[in-house]
Amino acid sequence: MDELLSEFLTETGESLDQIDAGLVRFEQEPNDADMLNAIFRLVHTVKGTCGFLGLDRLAKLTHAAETLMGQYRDGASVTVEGVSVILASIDRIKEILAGIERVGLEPPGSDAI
């Protein structure tokens, strides 16, 4: 596996581990601006790196999640459905990262929620 890709997987995995506990809090308190910002920064970083590494599926997924979170950061009312989409997106990011780690490529699939 390419060294850059390996480093990306390690760093993203560590960030996701750090944010996991916060995700439970975010689900219970969806208007927690600090947690929303932490999740947004992680997804934004993953999105930017994906473009550089040519991980198109992951880039599209993170872009969609980032767009929704950006609306919330800009003042849109946080909804239960939106929080569910954000949580599902984080779960899907983890699945895709695990697939990349196994075979060195993005696994095929659909990310429609």
Partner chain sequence: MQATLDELERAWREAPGPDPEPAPSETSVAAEGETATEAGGRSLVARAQTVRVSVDTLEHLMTTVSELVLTRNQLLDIVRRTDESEFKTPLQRLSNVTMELQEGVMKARMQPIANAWQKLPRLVRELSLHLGKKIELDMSGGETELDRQVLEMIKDPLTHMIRNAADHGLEDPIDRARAGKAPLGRIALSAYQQGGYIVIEVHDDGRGLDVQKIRAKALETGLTTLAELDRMSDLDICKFIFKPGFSTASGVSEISGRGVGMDVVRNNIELIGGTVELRSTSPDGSTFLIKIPLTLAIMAALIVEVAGERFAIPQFSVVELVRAGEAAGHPVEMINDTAVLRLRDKLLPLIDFAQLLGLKATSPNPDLLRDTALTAVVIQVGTNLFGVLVDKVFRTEEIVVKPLSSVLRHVTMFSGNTILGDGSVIMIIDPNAVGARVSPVDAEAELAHATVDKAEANEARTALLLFRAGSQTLKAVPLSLITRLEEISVEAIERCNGGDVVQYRGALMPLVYMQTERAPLPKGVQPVLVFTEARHPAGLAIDEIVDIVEEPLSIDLQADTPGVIGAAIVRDQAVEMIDVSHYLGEIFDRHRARGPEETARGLKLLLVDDSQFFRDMLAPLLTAAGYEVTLAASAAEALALKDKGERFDLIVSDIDMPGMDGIDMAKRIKADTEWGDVPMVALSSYSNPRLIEKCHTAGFESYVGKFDRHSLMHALQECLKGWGEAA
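Same protein, the form predicted together with its partner chain this time rather than the form predicted on its own?
Chain only, nothing else included.
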């Protein structure tokens, strides 16, 4: 596998674990702007790297998650459903990453919910 790609996989995996934990904490303390910013940046980084490597599915998913978080940053109220959706999309991202690890390519499929 491409060295760049494998580096990306390890690093993204770590970021995603942090996002997981961070989001849960954020849900409990929706006013913690620093926490939200930190999560936002992580998702953003993942999204950027995906786009750079030409991983379209991942880029779209992360973009969607980021958009939702952007709304929270702008003051939208944090709902359980919203956080669940973001967490679900992160699970999906992990699935796709596992797929890439197996075949070296983004597996085909649709992520529309």
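In this text, the rigid core denotes the largest set of C-alpha atoms whose superposition between the two forms falls within 1.5 Å. Just so it is clear, the structure is predicted and the values come from calculations on it, not from any experiment. Numbering follows the first chain given and starts at 1.
- Here T10 does not count as shifted, since its C-alpha moves by less than 2 Å between the two forms after the core is aligned.
- L97: CA moves less than 2 Å between the two forms after rigid-core fitting.
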